[in-house]
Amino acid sequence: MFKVAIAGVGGISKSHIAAWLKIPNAKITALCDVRPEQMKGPQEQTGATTYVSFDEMLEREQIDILDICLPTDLHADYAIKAIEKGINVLIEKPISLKYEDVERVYSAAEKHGVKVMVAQVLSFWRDYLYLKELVDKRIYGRVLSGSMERIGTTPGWSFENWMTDESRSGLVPFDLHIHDLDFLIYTFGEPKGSRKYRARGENQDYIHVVYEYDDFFVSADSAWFNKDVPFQSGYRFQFEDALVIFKEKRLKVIPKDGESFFVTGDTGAADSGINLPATNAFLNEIEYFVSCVAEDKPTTEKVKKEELQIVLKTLLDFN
């Protein structure tokens, strides 16, 4: 049974315990906040020990893998801390805003003889991973375009603000906008180029841009805006022989030559309570990590370090 410890009780963090609590051969054994009151329902749904120190709680408890949830800031020296005690390490994205972070949680990692993934969550995403697999499989041929979009209100929800501190989250590039990169980068590689545009005002940010490849490109909405916006998600991507769509949760192919169709999508994750859509993919990223340590199997079958490489040089170009 792995002990698990969670580091930062916010609102991702409730997705990830939803997931901790059905994994047969894991046990969340200690949880760490600043803010004792945030941890009171979580204690209760898990048992486990709480801290309000960091430090505190590696020094006194036993823990075999460490989940971070903590603001995006702090996530490279919490994980080698934790790293350097021989722990095992799953990181909510991103791994850092500095480039050079990537490079020192692994080598970290790889000193120590522990595994470390970064949970970027749409490689896990069913809806997600089928587009993957007719690209893969060139099912409908080719692709000739795509279209992402990841939209929301402004968060105003995190603690002290903190994901509006561009120094601290990085704003909608790092918060929003890494999922679509992300996933073309796990699908595509590398993109040959990319013109980015950027519209900035009190208490939102929106960004625009179009990636291109050899012989296609995709353009990608990500936004905050000041209003109560309900979160939305989704893509469109024109193959030669279909047209892809995932809107609202529901994922249609439009084939050139037969009926259209839906593919049923993910469900079943607990309410996180942060406007996320409801699905497994959280699920199905943690049963992953933990695998990989209880098997001892690399975690870059789905998520590469030098992927992350790419992943935060293109977003710093944003900056």
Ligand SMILES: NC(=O)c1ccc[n+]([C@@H]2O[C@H](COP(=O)([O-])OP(=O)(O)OC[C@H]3O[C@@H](n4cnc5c(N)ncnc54)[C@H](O)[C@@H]3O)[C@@H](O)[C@H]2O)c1
Given for the second form:
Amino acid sequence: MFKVAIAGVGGISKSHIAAWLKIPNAKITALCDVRPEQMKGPQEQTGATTYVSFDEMLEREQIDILDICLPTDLHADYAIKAIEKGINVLIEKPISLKYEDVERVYSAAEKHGVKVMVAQVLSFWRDYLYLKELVDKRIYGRVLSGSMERIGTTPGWSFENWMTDESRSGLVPFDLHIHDLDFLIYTFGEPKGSRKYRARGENQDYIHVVYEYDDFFVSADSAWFNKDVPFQSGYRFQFEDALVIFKEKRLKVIPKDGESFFVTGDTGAADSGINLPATNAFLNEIEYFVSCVAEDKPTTEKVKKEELQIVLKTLLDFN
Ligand SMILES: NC(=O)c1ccc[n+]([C@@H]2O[C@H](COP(=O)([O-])OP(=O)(O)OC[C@H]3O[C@@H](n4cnc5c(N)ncnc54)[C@H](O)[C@@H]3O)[C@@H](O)[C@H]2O)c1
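For comparison with the form predicted alone, produce the structure of the form predicted in complex with the ligand.
Following is the full complex, with the preceding chain placed first.
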């Protein structure tokens, strides 16, 4: 049974904790947050020991896996502290705002013989994996273009408002757009070039980017607006022989020849019979990481150090 500690018991930790509770060979035994009230509910759920000091938790607990859900600027240093104690570490995205931290974290993990993985959740998300499979297997011919979107309201809920502090979160490029960029690099590799646009105002940040590949391009829009906007994310990819649209949690394929059909979501009348089962991407990523630790296999089949470096290099260019 792997003993798991969670550092940072805020917004995203809820999805992680729910997933950890479904993993049969793991148990959350320690929780750490500077705000004790954050840990009350999760402590009752898990029976874990709580700490307000990360260093004290590392000192006192025997931990096999640390799951870092802390503000972004703390990820790399906290990960390295744990790695140096021989602990395997799952790190929420982004690994850091600093390019050199990728090497720092991965070389520490190599030196201490532990696994590390950045939780790039779209690489575990069924609707995105479906798209990757269409690309890899050329099911509808080659890609002609793509567009991706991730738009919502400027967050006002984070601890000490760290998310709207550029030095702590990196704002929209690092917080939001990173998901789509991670997926593009995972699926297509490094873009040959890009054109980037950014509109910033008080409490808002919008970016529009066009990534260029050899014979297609992908545009992406990511934004925090200073008004209540329902969060929306999705994509539209144009293939030679089909249009594939993921919007409002429904994935639809419109083939050049034949009837259109829904692959996920409300399948409606035009159900093709190939619905994907409902899955939880956070559970998938955590299960994958646990399997890498349990079977001593590299995490790089899904998340590669070199791809993280390309992501950070590209995002740093938005500034
Ligand atoms: N994969 C995703 O879809 C996704 C979604 C949201 C956030 N995230 C990432 O998760 C991370 C956390 O984001 P969040 O939305 O949960 O933020 P949050 O502010 O809600 O939670 C962070 C928690 O860390 C605690 N904390 C701060 N400093 C600490 C310290 N020194 N020691 C211990 N605890 C400390 C805070 O009290 C807070 O409860 C970020 O890096 C973010 O990019 C990922």
